[in-house]
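Have a look below at one chain only, the form predicted alone, in structure tokens format.
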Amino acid sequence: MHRPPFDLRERDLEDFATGAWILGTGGGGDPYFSMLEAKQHLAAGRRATVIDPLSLPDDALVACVGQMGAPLAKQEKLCDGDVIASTIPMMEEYLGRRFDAVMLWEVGGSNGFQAILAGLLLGLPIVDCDAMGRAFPQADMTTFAICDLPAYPWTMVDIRRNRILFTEAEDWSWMERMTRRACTVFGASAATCKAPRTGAEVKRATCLHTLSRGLSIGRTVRAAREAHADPIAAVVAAEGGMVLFRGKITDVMRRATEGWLRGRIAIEGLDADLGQTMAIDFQNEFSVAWRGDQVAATVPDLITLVDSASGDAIGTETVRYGQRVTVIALPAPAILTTPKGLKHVGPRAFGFDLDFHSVFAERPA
């Protein structure tokens, strides 16, 4: 049976920014703004409508939008929802079809509110998937790639309005390499719509209803606030998550390059772990954790920082000396655990020599 079509609200804003964050694993971008400007569509009287991916006719057509480069970049140059909206309209024309839905490309941080903000400017009803149930810093890291889907074609628009459609591609790999370098040269910024994607495409080769998984940690973690409870502690209990690390920021390298954030976090640890370091590598978002020289975490697992206090994520671009900060993980998509999948997303995707052991493969049944 498919689930009913439903209209966010502001509340629901304000919790999928927070869900949307922690599914981040540090990268997508802060939501806090793409958050704001969907707020000022809501109240000029738009509608962001929720349907099921698996009420989508085979045929149906749909867009799937995100934005891509560097997250510091995107700090210094906000991108609104215009601008994303703009990279659809351009692919119908070169398609000569118009689409009749639209997806997001990623569920994690500002990336999912691109397919919210298009869907409210253009009047698209938005499907409740996304391509990578998390965030991932490129486009072969996607269930499009892992599906062997087409990668073409593709247009992207920057904040100036400079405007690239690509018609063709070898595979995701090399859509990946071109699409970057230009990323690069307008600024490790831009805002783009991929492959366009039939209804049967989404239905068996997306994460299913991850916009209403980040709604649902978005509400545990409002309703642990206004409980006084943990909320770090409600999300790992309620998503089957785990602890891994408790302590502060004591250093951050940090460097912006080739289109993406690179770099690596080191946390000294407090109660439970004091006494013990925990380091993280990321690009884009966190990748490899290690417990002093031992690996801890890999993709695809999420591995996501988060206040201790407040339960907030904390992004590559925002960590800073001194936060105090628990480190949680969270299941991956099955999709991504697969023998191909870890070809597109496990550690050696990232450069690492590492083979990929699920932190929850241990756990106690």
The other form holds:
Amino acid sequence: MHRPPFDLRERDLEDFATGAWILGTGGGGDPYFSMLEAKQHLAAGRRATVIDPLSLPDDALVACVGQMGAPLAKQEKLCDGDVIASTIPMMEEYLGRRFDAVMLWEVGGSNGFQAILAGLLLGLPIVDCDAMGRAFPQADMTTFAICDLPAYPWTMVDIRRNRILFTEAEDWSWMERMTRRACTVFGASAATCKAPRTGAEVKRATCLHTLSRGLSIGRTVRAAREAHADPIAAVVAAEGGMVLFRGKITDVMRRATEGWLRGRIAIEGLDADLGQTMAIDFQNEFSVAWRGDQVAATVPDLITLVDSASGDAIGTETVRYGQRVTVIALPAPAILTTPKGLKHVGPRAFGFDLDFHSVFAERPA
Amino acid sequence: MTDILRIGIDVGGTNTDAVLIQGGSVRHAVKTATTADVMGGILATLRRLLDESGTAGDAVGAVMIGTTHFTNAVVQRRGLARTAGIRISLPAARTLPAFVDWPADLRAVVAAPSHAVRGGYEVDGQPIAPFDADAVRAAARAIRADGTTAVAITGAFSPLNPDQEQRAAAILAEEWPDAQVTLSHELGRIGLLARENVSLLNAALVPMARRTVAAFADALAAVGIAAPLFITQNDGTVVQSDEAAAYPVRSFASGPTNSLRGAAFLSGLDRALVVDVGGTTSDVGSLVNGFPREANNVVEVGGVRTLFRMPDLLSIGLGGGTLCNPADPNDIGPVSVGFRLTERARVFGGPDLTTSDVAVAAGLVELGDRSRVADLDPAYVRAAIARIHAMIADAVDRMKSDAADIPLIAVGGGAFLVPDSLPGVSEVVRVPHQGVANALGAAIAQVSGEVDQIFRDLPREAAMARARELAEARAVRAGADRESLKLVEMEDIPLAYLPGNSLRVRARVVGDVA
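Would you generate the structure of this protein in the form predicted together with its partner chain, following the form predicted alone above?
Following is the full complex, with the preceding chain placed first.
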């Protein structure tokens, strides 16, 4: 049985923004701007129809769109749906074939909305899946790379309509290196249509129903707030996650390099964590959390920083001295924690000489 | 604190309170009704304060005024100037124009036709597109032709490089000399939309802020006070009045900040919860190290997203003028008779049953004529008081951030509604002059020092330490006591496009008046 198609309403856009920001693990950029634009398109009578990936014919052709770059750039350059949408006809022109649907490259942060904006503007159905199940900084950190699907062709457009077509790359890390360099030249942000996927590939090599997961997390937060309950506890309970730390931000060190935002935040414990400290390293997204000098959690487990009161996620580009935060962990999609998956998205892929031990490993199934 | 005589004034929506302090103690306090005419109300308050305390105007060393005028103007959508935005960012940020996320009613009052032009900077410092001076000139002429004088200029990444905002301002000055311009880099950090929102709000408020501050100054002159006039800011510090008039948005949250700081001063506690019970609402805040705990993340003012740091407050619709349903003791609020308490409440001969009437019947406070509530059923009174206490207890509990019991300071004209014991509260602290905590918070407001500059070829720690030293030196020059200085804000932004190891560091310290 396939899930029936459904149209996103204004309230769904708000809930998905909340959920996608939590799944963004600090990166992917605040979905707020893209949500604002999507609302305008909805108000203008355009439709965003979400379909089940399992309902796709094997030979369907699916576009996969996303914005790449440093989240800091997006804070100032905001959002332009027609730029992301323009990557798709460019790809169609190269392929000589039209797309049947558009899927999310990355559900976390604002990237989940790029497929929604493209779907709204081009009238394409939006497939309920993505290639990360969260947010990651690099193209070689995707289910497509894990499943050894080709990384090309790839189209890239910037706000000035500078257009690049990458026709071939040896592998995903080469595609990442080439596109990253181009993205940096474009001012640390660019809109991309990644390698096209068939319906068959989408069904076996993506994280399924992740748009729905983001929507459901957002609805959990909304329901908890309306009931004056703790939204963080509600999300942790609904998603099988856990609270890692509560405290106050005492330092934020960030540097924009090679189109990424890297750095480290320091947190001083409050409540049950009084007297303890936590540090979290990030490369766009949070990658490794340290309690004192011990590893507390690593990628691909989702490490998310949320406002201790509101439950809203906090991004690596907006986290500030003095904020009161709760660090939570959510389980990663299974494909990411396989031995092959960990080669692409485990701590070593981020330059940490650490093995992955899921914070959820000790928990009875 | 030195021995200079200081006056603190809080101009609220209902009352204007004033206190005279010296050497850390309260010499005199008065409370008068706020008038529609700003100067008249302040003048009456000052006259009473000086006359009743036998103080000569020229003996006063400083006057600190906290006002909710600017926030209320936004919340109530009145007194705001029509404002045009000029955004320098094209071709970026094209689909989200100025005012895009404003509530429709506020946009209808404030938004004049706005303009976006090519220019702005990328994160690495290169231009997004060449700065389009001709387009700015055309925008300036269109704004002038439209009859708009309030203008906010926002450039992409202007906090990293304000150059294009300044060039646009120069062009505007040539084309439209009467334009009142706010530049976004002076008000905000990275985050174009929120920084632009703040700049637009600021521009819309400047004409009213100028009038208000001038009226304050006239009132001081009329009672013979020649001392400097300061206006309180969101963070519990003060600035000279002319600067406050240019940046009214920085005074948005000074009301609650002053109330919390006043409560800390009156109680001598620097870690406590504070409940301020007014006529319409009760606001619960939290004091940490004598300062309000700040809200995280995005703060909305009148429905507009900003990047302000504001005290974390929980407001509930329960105050001294809140209506009670005579048929159901559990049906209380959120509607209030507000400042009309003395004509509407039963104890004052009015027709409405308010929380104050119930409190008088319960013997919690003496107000008006107690015989007018003698007919209330004691069972109803007990149940209604229990409900009021439960509402306050719930709000207090929601603001608690740790498990240990903590003191609760009860201030405000309706503080009699706060019960003497609550779960999670070690003691309820009632203080003298609790009705004028806001004015006291203004009177004791601190002096700040800020630095925001680029450091080259220094390790990050050294650059931050240097920024802090510079901020401290500025605070001391502005009159702060060095021993009392505290770091309240520290932020650094790496500037990848500049040669060497360049870092923009913003540091802000505050201290007591020496």
